[in-house]
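First, one chain by itself in structure tokens, the form predicted on its own.
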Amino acid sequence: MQITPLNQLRGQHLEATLGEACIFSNVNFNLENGQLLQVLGPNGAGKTSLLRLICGLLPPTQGQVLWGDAPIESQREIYHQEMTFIGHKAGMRETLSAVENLQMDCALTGGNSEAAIESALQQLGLLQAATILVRQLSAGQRRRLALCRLLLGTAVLWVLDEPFSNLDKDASTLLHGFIEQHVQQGGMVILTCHHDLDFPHLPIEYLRLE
């Protein structure tokens, strides 16, 4: 299903600090439907901090993030319904199984069918591990489980911090396809990645932090 192209994410004169140290300053970007934005920069440049700021998890020292025409802090509930963030940690409950985690996530975000959950687990190669507790999964399996949320959610904006880390070649190929399809259908993706992205059919914008 095509996503109606009415969304826009903007960062205006963003600055973030850690203690008295400035992580980055005067960062500006614009992302619209059907676009992918890759954040570049060396370790310590603030790439993860910028993504956390975009998600509303870290307040900017200066500047603002706008979703549409309004700051994200003035429309948190709406914004968080339309945005999915996958960071370095899987964000899963370790005392629950893989399938129980997805069931809980779906219940919190409006629900999804058991068939859809099973399909997501199968696509990510986790069907045989569905009933295993998250704390017993490998790092690669945890990352795959987190990516299941992309298939089950309806968010237009995906914010992904090093999404290809801990993934084998097959899983990386799957994620590549998920991202390409999402953007081609009118979705929006902003991500960090240590390697050059190979999306010849997508418009990619770049934001470099020094």
Second form
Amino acid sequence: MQITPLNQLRGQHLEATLGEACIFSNVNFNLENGQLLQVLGPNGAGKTSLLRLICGLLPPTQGQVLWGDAPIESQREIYHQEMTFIGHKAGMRETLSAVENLQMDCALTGGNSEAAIESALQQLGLLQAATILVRQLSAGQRRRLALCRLLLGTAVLWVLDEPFSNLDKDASTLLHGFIEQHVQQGGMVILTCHHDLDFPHLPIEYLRLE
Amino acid sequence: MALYKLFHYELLTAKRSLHECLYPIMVFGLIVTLFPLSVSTDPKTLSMIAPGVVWVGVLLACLLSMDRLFREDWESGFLDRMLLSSQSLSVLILIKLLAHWVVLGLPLILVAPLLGLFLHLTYQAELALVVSLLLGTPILMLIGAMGVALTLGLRNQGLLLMILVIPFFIPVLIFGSSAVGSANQQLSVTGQYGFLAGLLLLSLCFVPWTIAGILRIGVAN
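Okay, that's the form predicted on its own, but what's the structure of the form predicted in complex with its partner chain?
After this comes the whole thing, all chains and molecules, with the earlier chain placed first.
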């Protein structure tokens, strides 16, 4: 499956502030189909803020994020259909089960069938835990559950904040596979990660925050 | 279809923590029972203060129930996903509020006439109580939700919420309790219903949209 709509994500002169303090300023990047961008920087450099800014959760104090030719704020609904964000928090309802959470997610993003949910759960090894409430899942299982959303969505752009945290070796290999496949099919991925990524077949772009 | 599904899961989430939904109703019952004990047991006095007492009780119970509206979703990161959904945020908020009203507002409306009986309300007044609550509680919840969105993530959220929101409850309280009072004296209540219905339409039009804006700003900070 090849992702057809060619698109481009650009950040221009981005600046974010927290209260009075400037977290980063004049950040520029350009991401096209089939590219992987890793955001690097020490703790507190603003990696998470940058990702939230790219998603549209945080308005930049200066500069803009463009999806195609238009700023993301002006095409919020289209942009959110084409983007998936997985942040530090899993974003799952504690009192719903894994399956129920994914079904709810499908209702939020529009579409997808029971079969797709089951296959996603199976791929991430959560089929046994599917009907257990999220409250009772371990941190790693929650992370795996959040990653199911990558398989369910039809998003072109994946924005992943520390996607490898809490994952065991198997899950980490799986995620590497998902990312590689997505990029090879023409998708775009932006991620933050503290260790070196293991993608022998993919060119990785880097964005360094001081 | 997708919206119905979301409503279903909102209800399910509430059902799984049903005990939390029962607290406001119990508080409502307790507040109202305090009055016959402290003011007077004279039926005439009680039926005179009843409209105000029941309405203030409902108001406080609504306020108590609002606390959990967005907090869990904010803490778990689900709110981010609502903001990033391709569905319209104000529609999502409206669905959430509708589920909240079904789980918390409706039981209050069912319990209120029972408490009205304790306070010797007449049959007409009981009817007016139910109608005015059906019109009034959604307004209370819409306004309360706006307060919750504003105070999201602050310390002492509950207290601040009360200070912010109670002044805006006053019009609803005035028309609601006056409807019950008038019906108790066998006067016409269409005027009060009209005002409450108008307020409800007005808040339905503007509040979900306002909450969406407040949440977008709140999550960014």
